[in-house]
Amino acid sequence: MFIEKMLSSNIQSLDAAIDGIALGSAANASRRSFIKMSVGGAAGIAIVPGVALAQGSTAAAPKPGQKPTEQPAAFITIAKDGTTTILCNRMDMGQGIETALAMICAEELDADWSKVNTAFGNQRGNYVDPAMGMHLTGGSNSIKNSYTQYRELGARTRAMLIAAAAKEWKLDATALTAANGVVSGGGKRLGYGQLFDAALKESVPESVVLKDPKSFKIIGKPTSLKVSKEKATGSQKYGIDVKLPGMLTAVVLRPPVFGGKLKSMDASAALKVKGVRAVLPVDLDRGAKGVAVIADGYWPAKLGRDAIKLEWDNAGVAKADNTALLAQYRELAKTAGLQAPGDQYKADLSALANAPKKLSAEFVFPYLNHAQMEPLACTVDLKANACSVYTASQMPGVDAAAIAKATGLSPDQVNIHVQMAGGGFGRRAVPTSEYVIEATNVAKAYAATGKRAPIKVVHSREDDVKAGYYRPFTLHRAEIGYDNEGKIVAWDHKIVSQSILKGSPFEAFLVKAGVDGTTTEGMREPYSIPMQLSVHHPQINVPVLWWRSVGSTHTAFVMETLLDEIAAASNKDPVTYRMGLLADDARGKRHKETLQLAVEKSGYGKKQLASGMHWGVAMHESFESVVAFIVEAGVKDGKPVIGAVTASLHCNFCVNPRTVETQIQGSALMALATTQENHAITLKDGVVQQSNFHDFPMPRITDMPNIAVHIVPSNDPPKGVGEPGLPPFAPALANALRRATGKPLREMPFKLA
């Protein structure tokens, strides 16, 4: 997500504020202001419980090895039999970081990989992103930002184990070695499990020597997930599977229009449903009011909800409508919007009027639901002096602070037990902590009746689709002038889209000159193109949120299809044309290597395609990784037919090739969904029209093409892969289909007729 990228560059390392460690003096004043503002804001964005912000403090930064994020005891546990548990400082939603981070740590620890298990941290300061100082899973930053951290955690633990053995055997530590979970030397051997308790009493080393990558035995090798068996057999537990003694289950009846309120209610029939314990009004997200049905299980709660008779009050609430929105957006796109910051978006447009060739294009992208396989669920055990929460949260520190504010508890009285997630794609990272606060409000309402119990609030698929957060509805308009050789002389571009970040506590850092950077990311770069870019951010009563690869979901499509059209109109090969737009610098080199690898592996330009099939090419950089797709596709009976697909990826050093391959394939499948018929969220009179997979369809297994994934070799520090695989697939497919039909595709989902 863009948020992590921008926070990283603007806030740098906030982890000095964790657990009472003061930030520096004047240089950090703006950072302190951000944190202070956020803690008091509606979203409750505290970095972690227990943060001490010492205004004007000149306290020195802690020594290496002393930060909470560097403490081995918070991450590694070794049982007597050598079983090693390594905690993941993020939430795993299928991207495989619980295994990848364990691989990184176990490599330097020299652990016996067969005895390594994984688990999750919580909202405490140990488990923040070490580069940003707050709890965040997203933006493909997990491996990138924690690679060195987890290597050092492993190396520090290994050094402490050796120190403990040296002390017990009265030998010099330099005479000892550690490998495969055993310390040996002087004719003696002890397993890590036998030494671990003593090792924890040793001082944490300030510095450690990390391995030469040439000696890696775990990192860089294709490795199955530690939870593969559980996921394959259905025994893996997710947030929706949480069970606590005495737990009740609740469902919430939400207004059909966002921000609506409850006018009147007759709950008599609901209360007669066997198993229903209570029917209570509750406060919901964005000022809405709804009704919670609390019962012994999901089914009675659902039946109780169905039996409620009520009337909604939608007075004064704006009612979004897709037809009206499209007309509004088209009018806005005719006018100059807010100038996008950055010199790369301030080109002189005087050459546009007299350009030999011109191209005008409008693109429309719908609202999209995240549609993660596991609907939202949050279990809250609210007591008088403590609150335990069990949920799959991408921002547990944010959520814990919001819960503390909502309950009146102190931050250290709130504990979030991070669960494995069945998908997320950004839906579990809401700045307002929407679904977590909703569950907390249900627990509060039940406590107000004089009763307390752990309550799991479960969203049905219909709840997730009709009352969720969405990727913004977006319109692009481009006016491009170019010469007979395809050289672009001027490009005037406008984007109309709701802002994800305006009004959130992240606005102060991540919205520049009124422009939300999540809207413009991916435009122009890395190509050398003279572009003028402006943005309109209309206020619409639809909640919007980042969606896997955020702005690049639409900017990549616009850039890569338009460049392809210009190449074709100029009789240029699309690969050669793109290569010519790339600079001869390190960034351009990464792109060229990525595209060239896809060309070589696909047989592009050399292999004879079947009759009716055409090549489609696209490439895009997001979250510092570059992905190229070369697709073979055609049209039969008015429907796309996809042949072989070749993907290449430059993510620098690859920690686990197996999960990298599956992430690129999964991203492509998610991108394929966005092209397919009826895959759009639409609104009429403020009401979402879709409700489940029958009218918001997903690709079937028969739709999935064969996707070969190739990784550009590199020893540079790793980047992320959870999101970058999505943006270039749809434009690559669209470019092949344009060649098949002669018609450019400028609306998603695709309309070939």
Given for the second form:
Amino acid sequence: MFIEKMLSSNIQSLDAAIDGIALGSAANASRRSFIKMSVGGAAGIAIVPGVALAQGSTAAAPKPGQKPTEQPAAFITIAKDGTTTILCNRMDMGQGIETALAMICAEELDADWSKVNTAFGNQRGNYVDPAMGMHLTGGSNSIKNSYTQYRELGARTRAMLIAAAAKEWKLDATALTAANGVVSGGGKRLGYGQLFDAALKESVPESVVLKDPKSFKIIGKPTSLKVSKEKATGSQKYGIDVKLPGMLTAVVLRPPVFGGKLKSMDASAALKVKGVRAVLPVDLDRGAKGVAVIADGYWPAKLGRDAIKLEWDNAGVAKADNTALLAQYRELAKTAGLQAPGDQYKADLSALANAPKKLSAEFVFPYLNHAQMEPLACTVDLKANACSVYTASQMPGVDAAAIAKATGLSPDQVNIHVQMAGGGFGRRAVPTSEYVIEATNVAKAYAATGKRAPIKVVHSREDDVKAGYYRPFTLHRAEIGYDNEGKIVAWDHKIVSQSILKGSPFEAFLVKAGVDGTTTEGMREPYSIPMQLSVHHPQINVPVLWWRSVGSTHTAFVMETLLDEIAAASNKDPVTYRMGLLADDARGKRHKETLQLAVEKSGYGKKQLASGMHWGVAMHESFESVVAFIVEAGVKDGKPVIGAVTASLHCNFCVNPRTVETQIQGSALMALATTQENHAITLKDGVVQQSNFHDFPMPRITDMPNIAVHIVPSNDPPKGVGEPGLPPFAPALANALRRATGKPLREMPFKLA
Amino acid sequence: MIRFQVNGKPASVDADPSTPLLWALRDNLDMTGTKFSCGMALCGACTVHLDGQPIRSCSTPISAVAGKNITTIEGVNADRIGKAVQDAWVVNDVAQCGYCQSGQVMSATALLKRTKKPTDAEIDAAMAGNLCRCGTYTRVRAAIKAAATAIA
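I would like to compare: after the form predicted on its own, may I see the structure of the form predicted together with the partner chain?
Next comes the full complex, this chain leading.
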């Protein structure tokens, strides 16, 4: 029922759905038109049913005319003592969405905030993104797509509580009011907890009147995470902490080259390790074959793995190598690639040859590991006719569909219990469901021995660093012509980067004319520049994935450092220069407001900087939010010195300023990491060279700059903030350092020497 | 069987003596508040106290803690300073994903036990071994200062 409904849903909602999946928004205009085309054809729809099927079965049958995502009973429970639990339809990886959605719901519910707590839903129909039709945490979409949904859920429940009280007291509902978890009227009062059971029997209102934002008491106020105490006292459980009765723990020995296969194995020593239950060959991602060591706990499993003697078969497996990759990418960038779709990328380049001034630049960005603090973990309880999975997944609907396929179970028999994540940054949103399917295969292999137990597969840090699914290694080549006033007359640009989405269920939505939208997002927009953009997508034997802010991790750096160079070469102030490239439309206005706020708060152009310190400016829109950074930085003893950092953000209406601040600060630090020495994944002869935090280092407290975050006031519908803070930080820093050294930085991590 | 004290209570673990204290706590004693992240004493997520000193439990075999007193995130609130640090962590909204925060709290508590009113440089030195990928360091500093004020 729901499935048919979803598949026959109108183009508009599916359009919004797919637009929501887009982990980027810079090319929205062209993307929307593309989406309509692809949804109109079979290709667009063909992908969705598998996911829809896995998510389609719902806990509560939808009422006529209403969707599962609109059912209060699936989201809100109120205990007799008034304790109110609000279920989150996302995975929380530190962005605080479980608190933000609860705030939104509690506001319209008029709940007593002190009695509200939070929990997670599963992958099924109630908990899908109402716009996307799938449970996905990514693309900075959660607030954007669930703001109205959670307000309505709260308002519907409030109306049902009032209706129940009216019935109980034999009064007209209009004579009653609700506030702070209590319904009152006619001299009577009842707490929500006393009314909730009766309220659930009331019909769900088709439409509700939402509050005037001026009367908000919770939304928009700086609010602590509901799980702050749990996280400070160690009682918060994460995916890696799951423990089920009789559960075993497994580690997997994976081939050192992606796609390698097990040739021969001597497991005798491993099987002698106390606590080791089984050593089994297991099918892995990309056709690889490895070994699972299943034991009573992590340490015996690890000791068992260390004791295995084996040989790998790499026949027919391509061995990626950074030296060769760089040469290959450089060669590719000499020729035009696939034309990027969209009129903004099809400029006439005839003015380039005779331009008064020219700038030619190459940029190189490495593979990057997400390095979330909690290594990947997935617990699978596989039974003959059911499969329960416990993991912190950003796409449990996709994963459930893949599990159903891998196990031969029906989608209804798969249930994913979404867990709190110790960081994610995109690594837990895997279109191939790689680590979830691996854990499923381990459970299958164990079941094939005639035994059954829930098995938790735990990745070591080394496993996690070496597993692939990196931000793609990317090369940009720009040839720019401009006049003596700094006006750009022609910009010829090429990007060489593996496609993240080709071959994935998202290809139909986000790859157009062979060009992956996640490669080009963030190019050119919103500046009025005559640009010709083409893309090469080489096929390399290294799995790649979206990584916090995706394409904008490199496109923002390229755009914002090149524009800054041209401004400087033309004796233009970098702020004035950018302002001059922005249109007078709504989008341009949003950018101007953002940059202006950073200018005012930083004292840019007014404050005298210490000797050797320089201003660095950059701005970028991603996921429909605009962020500007103004950084004070210089170089001392060959190393960057960072002074005050000012960030400004336009995310429309801000739901929780307390967490928005941390998202911007955290994004900036993640961006700072990308500039720091050795923060790169490299391959030699097919083998990843890094393994842990000593050779893939991360910023420490001593690296943390003081970052002031300022939010542009707005009452427009809220947008996301999980990613947009990342892209503009590194170019702002690079621009300051270029002023200090006179040399542009065009490689990540930075090489200042 | 290796015996030691955890949060003031006797504990015994029947495991290979090379087993890191981290895994004895997590798998044998069902205390998952102490976190695994690097396994090489590089990130501090697994920090516990051994006779009051901060150690990396991922790289400390249980053979080395026989007869010793271990304090973990689950028990650090029994100490006035540990409680003050946890309270400051909540008030200052330090955690984002929170995965590293058990270790951060244990390192901060050890710092304040040694140095009642740490300077910025002392905070940096004491906390530099604790990685946070979410970038909570600004609030880590603020919370340590708040806890220092609370215990003064």
